[in-house]
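Next comes just one chain, in C-alpha cells: the form predicted in complex with the partner chain.
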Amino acid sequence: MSEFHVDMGPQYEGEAIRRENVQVEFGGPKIPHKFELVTLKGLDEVEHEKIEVIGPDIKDIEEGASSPLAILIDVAGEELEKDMEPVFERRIHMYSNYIEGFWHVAQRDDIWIRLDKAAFKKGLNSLREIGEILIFLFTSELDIIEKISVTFITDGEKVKELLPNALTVYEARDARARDLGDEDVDEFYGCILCQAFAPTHICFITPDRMANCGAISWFDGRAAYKLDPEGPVFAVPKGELLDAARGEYAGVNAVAQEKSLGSVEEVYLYSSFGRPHTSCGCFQSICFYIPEVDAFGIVYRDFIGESVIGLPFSKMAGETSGGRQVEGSCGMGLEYLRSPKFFQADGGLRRVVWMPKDIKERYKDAIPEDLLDKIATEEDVKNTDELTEFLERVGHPWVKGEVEIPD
C-alpha cells in the first residue's frame, strides 16, 4: 500500500520486536493500565473513518519508552450483532501484527504493543496511521462493517478512568459465554493431541462440554483451529442431533469413526453409559459409577488418598484411560460440572453422591442448594457402607427416587 509508510500482510505475523529495536512500547508488564475494546453502535452513532488520538502520539514519546494505551474501536452495520464484538476485538491483534514493524501480544486489559525503530524511521510516527491501516484492514476484510472509528488514548489518567468500564464489558461477555449451549452453535471442535498416548482418543469440545484436560474450552478450540487449521485441534460440524438426551450427534460420530480408525463408532456427550466419551490420560477428574448405590462419584487428580470406593486416583485413572469407552468411568474436565448437560442422560448432578471436599467447595455455586449438603465428601464417609448410610440419613434425592431420567 503506497499510501502508508510501511508494508503489511500476513508475512509479518511471526515478527517479534526486540527490546533494543523498540521505538515505543504500549502496555505490557511495565504499564498497569491498558486495554482494547470493540463496541457495536448504531449507524448514526459512528462517524465513519474518524480517528482520534488522545494524549501523546508516537512522535511525542521518548525513544524506547513505555506508554499506557487504550484502543477503542466503534463499529456499526445493519447485520452486526453484539456477539461479534469479541471476534472483532481479536482482529485487532491479527491486523496489528500484519503491520510491518508493529507487534501486538495478548488481549483485553493485558495488551502489549511495540513499534520497531526501523518502521518509525520509514515514517510511521503517528497512531493516526495505525488507525488508518486498521480501518483499511477491517473494512476490506469484513464487508459487514459499514462504519468504523478508532480512538487511541495514551493519556494514562484517562486510560485508568475508562478501564473499569472495559472490565465490566469483558465480564458481561464472559457471562454470555458461560450461557452458550451446544444448541447455539453449528460447530464443535475436536482435539487429537493425546493420540500420542491414546491412539483412539478424540476429545469433543463443545460449549457444554469442556475438554478432558480442562485446558481447551469451545472458545479455545475455535481460536486454536483458526490459528492453525492443519493442527491437532479441528472443527467438527455438529450434523444431525440423533439423541438429544444422550447428546449424540451425527457429525461427532462421523469424526469419531474417522479419527479413531473405526474403533469408536458412536459417542454420547452427555452419558456415562452405552457409548461414553473416551478418556485419554490427561483428564482432570473422573466421574465414576458406584454400584452399591447406583450413583456417581467425582474424583480429581490432586485428591490424596483413596476415594470412597477404596481406590486412589492413579489406580482409577489407569482403569479409565487409554482412549477406550469405559462405561461408568469417564475422564472429564472439572468445568463440565457447571454444564447444564452434565451427564444429563444419567440423572446429572442429582445422581452425584460423593466428591472431594475441595471440589465441592470450588463448585458450590454450580450445585443446586438443596443438594449441596447431601453429597458426601471424604470427611463424611470412608467407604460405600458409610456412604449408603449417609445417603439414607440425609435423604439424597437420587436415593429417594426423586431424580428423573430423560429418555
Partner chain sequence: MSITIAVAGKGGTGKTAISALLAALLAKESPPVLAVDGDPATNLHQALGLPLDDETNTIGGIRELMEEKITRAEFAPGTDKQAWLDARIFEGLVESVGLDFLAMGRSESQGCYCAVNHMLRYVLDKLAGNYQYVVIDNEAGMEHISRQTTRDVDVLLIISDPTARGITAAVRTRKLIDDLRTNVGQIHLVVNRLAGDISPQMGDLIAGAGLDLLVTIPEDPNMAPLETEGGPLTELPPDSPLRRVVVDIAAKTGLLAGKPRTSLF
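Numbering follows the first chain given and starts at 1. So that the term is clear: the rigid core is the largest set of C-alpha atoms that superpose within 1.5 Å between two forms. Worth saying up front: this structure is predicted, and the values here are computed from it rather than measured. Compared with the form predicted on its own:
Here Glu404 and Ser329 end up in one rigid part once the change between these two forms is broken into two. A rotation of 68° separates the smaller rigid part from the larger between these two forms once C-alpha atoms are superposed.
Having gone through the form predicted in complex with the partner chain, I am curious about the other one (the form predicted on its own); can you provide its structure?
What comes next is one chain alone, with no partners or other molecules.
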C-alpha cells in the first residue's frame, strides 16, 4: 500500500467542508444520478485491491464543480453473508469521513461528498487514492473480508445507466422487513455511527422503523451486530412497553440515556411530539409540522427549492439535526412511510398533507387510495395559504375531522 498524501483516522469524523473551501464535490442535491453499492461475490470473481476510475478523475474536474458518482465495491470471503452488503455499504460513510479533508454525508442514492482545497493541494487529487484508503480501512478493521475491489464512476451517462439496478437492490433489501413488526422481535438495534456529527444521537432500528439514513433495516442491524459486536451497531433489549401508541420502550430509554450521556432520557418511536426520536445529519427525509393546518409535510434531501413552509431542505435539516429532540421535526428514512406505525400517535399518514411529487409517486402504494389525490405537492400549492385552500377543496380527511388520534 502506497503512502497517502493526507492523514486519516476517526479524529476527522465530523469535519465540515464549507462551499468556499470545496475543490470538487460529488453527488448532492444538484446531481440527479449518484449512488454507492456493495456487492458480495465469489472469491474467484473479485480481483483483490483492484481500483478503477471510469470518467474524469478529481484532478480533471474544474475547481468547485459538482460531478456524478457511483461507488461500486465488490467484496468476497468464505464467512461473508448476503445480509452484510448494506452493513459494508454504510461503512463507506464512516471510512470516508476518516480521511482528512474528505466529507461524506447520506447514503445509497443520496450521497454527497466533498474534497477540500487543502487536501487537494497536499496531493489528494485522484479517486484512486481514495480507493486505496477505503481498501486499507475495510481490510484493517474487518478481517472477515478476504478480497475487495473498488470502482469509481464519474461518467454521468454510465452512472445514470447503472442507477436503476442499484435502486432495485435497495428495494429488495427494504422489502424483507415489511412483514415483520416490532412486537415480533425481542430486541431492536441501535446505531451511533453518526455521533461524530451529532454527539447525542442514537438511531433506534426496529422492524417498524428503519434507520433515519434509510439504509439500515432491522435485518441489516442484526447482520451488522453479528459482523462486528464492538462496532457502531449494537443490540437494544426492548424492555417493558411503556406506551404502545407512542412507541416508548423501557429498554430504548435506558440505552438512550446511556449513549447520550444523559442528554436524552425518553424516546417515542412513533410520535413527533413530546419525546421524539433524535435526528443526526444523514437522515433521508424530514417529517415536519405545519401549524397553519395542524398537519404534517414530508421533504427529502434531493428536493430542490422551497418546501410548502417556505424553507429549503438544507435550512430545515440544520434546524432538525445535531442529535436533538425537536418536536414536530423528525429526520427519518423514507421507508418509514410504509410502516403501519408511521407516527401513529400523531395520526399517521392520514395527517400528512404535503410531499414532493416524486416521493408521492414512489410511495403511492403505501398511501391509502382515498388519500392519494388529497395530499398536495409542489405542483399543487406554493405556500400554506394555498395549502389550506387545497385541503378544504379536496376534502382531506384530517381537515374533515375523520382522523383518530390514539389516547
